[in-house]
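Take a look at this single chain in structure tokens; it is the form predicted alone.
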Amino acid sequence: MGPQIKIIISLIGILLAFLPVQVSSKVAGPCVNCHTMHNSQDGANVSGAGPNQYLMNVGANICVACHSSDVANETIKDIGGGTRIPIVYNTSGYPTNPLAGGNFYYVSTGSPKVDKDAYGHNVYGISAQDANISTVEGAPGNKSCGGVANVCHRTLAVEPQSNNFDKGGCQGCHVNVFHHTDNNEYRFLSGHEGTNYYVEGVEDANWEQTPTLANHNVYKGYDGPVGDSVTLETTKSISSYCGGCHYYFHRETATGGPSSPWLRHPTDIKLPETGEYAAYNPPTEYNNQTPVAYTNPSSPTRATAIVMCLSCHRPHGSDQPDMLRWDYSTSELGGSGGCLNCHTTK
């Protein structure tokens, strides 16, 4: 083989290292790690609780009891036989490399934190109703589904209901999960109006647990105007997905506007080429204190980079108020991180 020939596998190589490639989210492994036919096994119970729904070998709140742990900075549980957990939920610590989506760690017990409802999303079974507020912020309180007037997208603090208003727990947020397919839908974040209102991504196979240039999460990203008649049907986007229960929160709304001088900070909108914003290169300078969204998830460039919600928050929790992904009361003019990652120049 020529010198050039391995010249240009060797640079094929590298490109290929720096693609994303869609991970599957269904799970692998032997039934048996997840599912008793009788909830006996050698003349004892599998499950203390059980028997339980869909044959489980956990008891109540399956979501909850499955993605957690009491190992410090265990975030992915390997149980044998190629089944792989992603944790979401330490009980004895906020892990040091928390997962992509963060840890409820501080949202539930609150220690050392003052307010612990400030740092996470309050989930049944893991923590209780958040005490400052009565129903989710910037939720379309206003609005109606299903012919029932005021009633969406409540709390996830709730224990879930036979109705799709009060879907509480964990499966308010990821409605549709079938462990043993896709479903085409990222993390299976979903709607309930319909097959084609999911959102779309590219997973990374270690959920982020050591994120790196070339292996991190890839979101959806949308550039344009947002509102009743562009929804997570047409967009399939992360942020129309948080837009969903944080309507008032998104980028064109009642309160909001579709260019500056903004309202609130924008999301589904493209992150400026020229200017304060010129210096961030995410493509290639992937920085996990502010990842954004693209347009094509399987193949990001800087001119269809996206501004997302998840560029600053993490959606279980974090260690930081507000669910931040870094300490916002630190972020001043002329320093760097944070805000800085992007507004480069202010």
Contents of the next structure:
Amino acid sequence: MGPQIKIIISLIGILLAFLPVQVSSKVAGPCVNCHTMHNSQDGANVSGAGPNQYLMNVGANICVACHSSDVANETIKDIGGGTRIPIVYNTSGYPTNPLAGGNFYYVSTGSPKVDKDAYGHNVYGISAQDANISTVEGAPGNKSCGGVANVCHRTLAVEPQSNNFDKGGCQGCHVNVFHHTDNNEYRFLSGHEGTNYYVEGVEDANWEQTPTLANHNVYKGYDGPVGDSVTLETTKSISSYCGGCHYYFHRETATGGPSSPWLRHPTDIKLPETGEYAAYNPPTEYNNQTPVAYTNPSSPTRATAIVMCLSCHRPHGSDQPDMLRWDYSTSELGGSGGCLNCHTTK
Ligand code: HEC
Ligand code: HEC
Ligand code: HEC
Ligand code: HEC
Ligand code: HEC
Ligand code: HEC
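I would like to compare: after the form predicted alone, may I see the structure of the form predicted in complex with ligand HEC?
Next comes the full complex, and the chain you just saw is listed first.
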């Protein structure tokens, strides 16, 4: 093989590695894998709790029932016929390789963690109301609605409701689900203000069960400033999405932006290419401990790398308090990992 051909082949390889693989989010497999027409077979109930919404053959709280597993470390459940169910709640222990969102294990029964409520979002069907964060306070950093303080987004630990105060359960975040449609929404994540309020991104086919440089989610970020007139509708960013409930943690006015000195840790700002940040190059040295977003997830570059909420947090739950991606108590001056992946000289 001539050297030119070799170069062309390796260029194609590099291109393929970075080409967005627009993965189908449609479910696959025979109807019977998931639905039951009458909830009855040979005279017996198919689902003991049924009949259920959408004729599902699982437990009454259909989202939790289907997306859970009691098998240790089973994070993708293959029930045959091409049906692969991503698992978000392993009931027998925190899995070794949780999917991208983390896992609800510790925020449920939580053993051996002491303050279990701090390890995840308290979601209906998995945990009761957070003992530290009452419904009066609601989501930390949330905004007032109609001039009344702390009435929005009070809790996810109640049954899903159509009002905007207690949009409980999984559907509090995955507001609309489309298991039979491929649409533009990243992981069925949207707001409830209108059809233009949704998150964009590139989805890893295995939900980051084993993330690598070539196979991982690519999140949408926005190069601020963000504020009341620049919301999820404009940005389509994962951080704007979190800001829907944790409003003041994402607003420039509340973070002291657009530049140092900040008042709260900034998100939806570029990861500077200078100073201590120059040493972190996420597009070429992907690090799942502190991932970044990109202004264009289809072509991630160093110049368009963006700090996001998920640079530090897992959205479902983790093995760390505050749903952090790493042990914050060991992030220390002169150390490595965690905060120091970005603040490389601290
Ligand atoms: C892997 C599981 C799975 C399989 C297989 C499956 N479905 Fe569904 N289906 C769901 C889920 C979950 C919902 C409810 C939530 C939603 O609409 O996304 C649903 C909802 C529906 C709905 C109501 C909402 C809509 O999209 O119209 C219909 C009708 C439906 N399924 C028909 C079918 C038929 C027919 C088949 C077989 C050809 C099938 N499903 C196979 C999981 C499945
Ligand atoms: C009968 C089983 C079943 C039920 C019930 C079910 N799901 Fe799913 N869900 C699946 C399967 C299978 C997939 C994987 C689809 C794929 O291959 O991308 C999935 C995928 C997802 C995803 C990831 C989508 C993506 O882009 O990969 C989310 C989020 C989700 N479900 C949320 C929910 C919520 C919320 C509910 C309740 C309203 C629910 N599911 C009910 C089987 C189910
Ligand atoms: C606080 C908001 C929130 C709640 C509540 C929530 N999710 Fe998610 N979920 C997310 C986000 C954000 C992602 C994308 C994670 C990523 O890609 O890093 C996600 C991803 C997923 C995925 C894809 C697998 C993965 O880990 O990326 C599935 C399946 C899913 N969620 C199901 C559920 C189910 C079932 C529930 C209820 C038991 C639920 N979610 C509750 C925000 C939420
Ligand atoms: C639909 C509203 C909603 C959305 C969207 C949402 N949260 Fe929350 N969040 C809450 C509520 C309510 C609480 C307080 C109760 C609890 O812990 O579940 C909370 C608590 C938290 C906590 C503290 C956990 C604890 O118990 O100490 C963290 C960290 C957090 N959220 C991060 C995020 C991130 C990151 C995102 C975006 C992926 C996000 N949230 C999206 C409603 C939301
Ligand atoms: C994904 C990269 C990233 C991670 C991880 C990260 N930071 Fe930052 N941090 C930044 C960027 C970028 C800025 C803003 C720099 C600027 O203003 O130019 C910043 C700003 C700050 C500031 C404010 C500095 C000022 O000038 O006002 C502090 C303090 C800080 N970070 C501490 C932390 C701590 C503690 C952690 C770990 C919990 C952490 N950071 C994790 C990227 C990161
Ligand atoms: C640089 C890392 C980093 C980023 C980025 C980040 N957080 Fe945090 N977050 C933390 C740490 C560390 C804590 C633990 C408490 C503390 O030090 O403030 C925390 C705590 C929280 C809490 C719990 C507050 C409470 O009262 O218990 C919420 C809610 C939260 N973060 C939401 C968000 C949201 C929403 C975003 C994006 C808009 C975000 N975080 C971005 C590191 C981060």
